[in-house]
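Just one chain is shown here, as structure tokens, and it is the form predicted alone.
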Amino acid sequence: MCETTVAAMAGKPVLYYWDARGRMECIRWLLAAAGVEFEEKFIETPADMEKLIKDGRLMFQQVPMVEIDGMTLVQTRAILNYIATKYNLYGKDAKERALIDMYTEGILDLSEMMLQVVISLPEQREAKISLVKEKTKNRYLPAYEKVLKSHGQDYLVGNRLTKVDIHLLELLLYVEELDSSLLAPFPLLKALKSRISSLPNVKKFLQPGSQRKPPPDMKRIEEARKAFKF
């Protein structure tokens, strides 16, 4: 029996993917804030994907995919609420959850604008930062600074902290990463960022030698984007 089917059937989560962000870091980062211990098995050459699709544990035959609670999943967003509502980070009843899902969805579309500039060719690379920078200031960042402003409470939903608080706190992050200039007229957002990243769960996740992933390195792109033929 392999190491982490081991690690599966003995409570904690185990997480196949690149050692990179990509679609997989929205998903490390509500388990930390939740408090759960995972392992992690990267997916390092073309031939331990194959392996992945021809055993059939890839539904779809792609990544991210979660062993947890003898489940295997896959597809993203299946993940994360499988995870918030485990761990009571997704409101308390369907109203509150429609509205988590809206701004979620919202969080979602800008993030995967971002991946789209990590994964793109160098000559697009420039195009590509100036429409998530157009789309941030004055798209985005403005609802969800709306939003705070309406209900003047802490969170986002339910004046308590959701799996929504913290995918905006992710996003905030790689945010400041691209232009930290962007957050200078979202003050309340900027207090969001503050007070989510002061939890323990997460101020620990924010600490060196987490398993939490740095920013992307180009070069690296380029030899995964030669070996997987992205």
Second form
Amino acid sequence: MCETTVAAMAGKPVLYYWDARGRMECIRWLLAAAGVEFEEKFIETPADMEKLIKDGRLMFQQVPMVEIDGMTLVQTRAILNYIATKYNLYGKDAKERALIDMYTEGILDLSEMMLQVVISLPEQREAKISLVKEKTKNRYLPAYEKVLKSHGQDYLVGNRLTKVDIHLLELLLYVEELDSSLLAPFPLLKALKSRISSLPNVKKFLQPGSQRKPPPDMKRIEEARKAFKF
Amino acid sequence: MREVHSTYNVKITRDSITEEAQQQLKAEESGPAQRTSTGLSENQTIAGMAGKPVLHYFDGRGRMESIRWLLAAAGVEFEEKFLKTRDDLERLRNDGSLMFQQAPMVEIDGMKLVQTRAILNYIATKYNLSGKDMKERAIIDMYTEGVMDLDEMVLCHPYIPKEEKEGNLAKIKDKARNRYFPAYEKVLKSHGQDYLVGNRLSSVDIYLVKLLYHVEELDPSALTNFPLLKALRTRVSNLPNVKKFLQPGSPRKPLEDEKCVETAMKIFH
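Can I have the other form now, the form predicted together with the partner chain, not the form predicted alone?
Once more the chain from above appears, this time first in line as the rest of the complex follows.
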């Protein structure tokens, strides 16, 4: 039986990560969209990280880690899938789940490229940004626009909100931060973006003062790089 | 329910679909969303309709090998359509068969699925290899992701440029022996059961056993200090479906040699 903090025993998930988007942000989004309150414990120094490792709470010595329902879960997808299942955001059957997974994986592939831009060495950054823009424009956005066009429904899968709509909204906001003209040729994606943004839980999360994290601060990244050696 | 085209003129060979069939099954607009929840997609191949999954990839391990292992372990017969040239890939792309223009792609139950995890999750669920409830599923997912992180290094190794190979191998050895294998040995030690999760076979036992074989190919003494992992591997290897898959003549692919790497690079890069 793993250790659980008081907060976790009270029922709220507890998120362990840096005070940054990184690989935890999609989890914050999903919890928020599901209307689930959560606590955060921020890693600030290498000592914080070492303690988590020494206490045996990180199965692979990595974060994100989330304490939820008596489990100490690591690995972004494991955490997302559990939350989605628990809060009915994972489709109605195996086939819907397969589509949700397929669409989610595409989003995660592009998100990974975006993350690489943030953590890459400054001299590599420009090339990586070009790659992200190219893939966004020519591979990923067209694929999701095509899905929406094919069924004409308000959500990507099964005519109701699922986790992948939330993942996609988050991604579209990052695309917009990178270059707002990228979204211009995709009317259905723009409509989805508006629609999901207007859902009460999402709307609340988009407002200042929520647990949503701001765009990365390059200075902080370089400091973290030195301290945590990545 | 949507009608399936039945008027095409095809020669059905045992293991492959002819060019004619491919042409006639081409739909104007295709994609996974193009059907009702009970209907068949318009470009389902004959093998797909006969019930067998069809795997589209090159004749090598790459990112398809985990899928081959899982299907085999589940006792599911499947067909393979091997990409041999860049044109083969472009044809699939132009057909609209690849949501992100990438393979692996698996035709299964009326869907054209891409993305390894989506495919694996569907197969695992269908054949009862994803635990009994959502908490077991969470643990299975967590363990699976660790396996896939190490496997990513392993499956890329044949494709790493010559001058970087030694460094990559050192990385694999370090991560396998110091991070991943200890984590799974610890799991097995903690409950003393025959399988990683829920005291019965699940998808992650299969993925881990495959990984153990593949790491050992690159680092022969990698498993020395992990008796419970070795025991798991033996146990899983003796399951009838897995035993069969491990024998020569099965769809299991060997470690990529230079020729195989060259073919893959030609197709995908």
